[in-house]
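What follows is one chain in structure tokens, specifically the form predicted on its own.
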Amino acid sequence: MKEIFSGVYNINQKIATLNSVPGTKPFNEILVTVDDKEYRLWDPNRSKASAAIAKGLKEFPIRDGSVILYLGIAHGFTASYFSDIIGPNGVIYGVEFSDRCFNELLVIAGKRRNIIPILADARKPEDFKDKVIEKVDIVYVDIAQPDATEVAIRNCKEFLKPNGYLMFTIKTQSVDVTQSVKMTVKLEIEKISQAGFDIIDWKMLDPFEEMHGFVLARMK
């Protein structure tokens, strides 16, 4: 076994990260014992911030006590992950739009007590900015909208610390369907940058997520 970022593992070529609730499986992840303690394994084909892992991301700024905004953050997989990196005196407020994935996410939070569940639509920050009561280290956003970098754009103005991380998923078939997925996705970079952004690193996505690039990146 092998910590390849913080609180991040590699055990026999598999991601996983160690299970802050033992002996829950709430999306029937395979769990494995190493040392006497437990891990969750974290698959890649499931969840776009493990498939950016599993592609080479060089950089992963989620770690013990990170405070995030995740923007999309649906039934909880990938938030429960991270709900294991940044343990007990770290944050995630969590902001949904569906009404049956939001439902979902309640049982998850009720389990792992890190994460705030927020009804509200990630485009309009403002209805939700009471409910953000710090400044955040990340903002995370995995929406499918075609103004999805305006809208993680507006997000990190409203909330993100100076000097912290964005992470983002570009879903091209969301943003336009007229021209290549690579072409999709560097223009979308290009407004990141042009926002305010220094890019870290970025990453297409398959054959984890067909079509789908993912960003990091660090505001100036």
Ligand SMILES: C[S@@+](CC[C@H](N)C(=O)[O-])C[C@H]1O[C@@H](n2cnc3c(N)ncnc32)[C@H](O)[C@@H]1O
Contents of the next structure:
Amino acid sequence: MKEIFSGVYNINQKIATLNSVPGTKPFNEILVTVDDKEYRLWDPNRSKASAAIAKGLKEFPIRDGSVILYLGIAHGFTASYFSDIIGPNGVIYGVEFSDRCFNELLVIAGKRRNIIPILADARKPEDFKDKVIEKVDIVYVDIAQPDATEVAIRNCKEFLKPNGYLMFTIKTQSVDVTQSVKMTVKLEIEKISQAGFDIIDWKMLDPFEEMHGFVLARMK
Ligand SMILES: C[S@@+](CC[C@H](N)C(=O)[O-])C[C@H]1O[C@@H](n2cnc3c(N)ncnc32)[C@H](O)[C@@H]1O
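Given the form predicted on its own above, what does the protein look like in the form predicted together with the named molecule?
The complete assembly is shown below, putting the previous chain first.
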């Protein structure tokens, strides 16, 4: 076993985190015990953040104590791994606008007290400003919408600390179906760069997620 990023492990070529709620596997994930500690395998076919790591993302900014604004948290699958990594001193403000996903998220957040569920539209940061009570280290965006880049930038301007990180997934089919997948990703990256971010790294997520890009950027 090797720690590849803070709190992220490689166990026999599989990505894993230390299970902060031992004995539970709410998403039917595989549990593995090494040296009496229980780890959860983090399937890159089910999570774009894990796919980005599997594709060789060169930096992963989430660590013990990180404060994250997560847009499009859904039922909390990826967020549950972030929750393992950040530990009790970190917080995930998780924004989701689907009632169905939100209700499932509430169950996860009941066991993982570092996740704060927020039922809101990520396009309207003014509607959840009162719930995100601090500046965050990372804005993570996975909303699969045509205007996702603009939504990400707006939320970073509102909530991200100076030099904070944007972790951003691009579903190219939601943005533009008329041009090549890679060109769509490059054009969205250009918008992020022009908004005042340094692009640290980006990856296409195939074969784990076809037609998706993942961008890691830092606000100047
Ligand atoms: C691809 S899924 C997210 C999967 C999740 N990030 C994970 O890895 O576990 C996209 C989610 O974004 C939510 N979403 C889309 N647009 C949104 C918006 N404007 N505000 C809040 N949530 C939104 C959808 O309801 C959906 O649950």
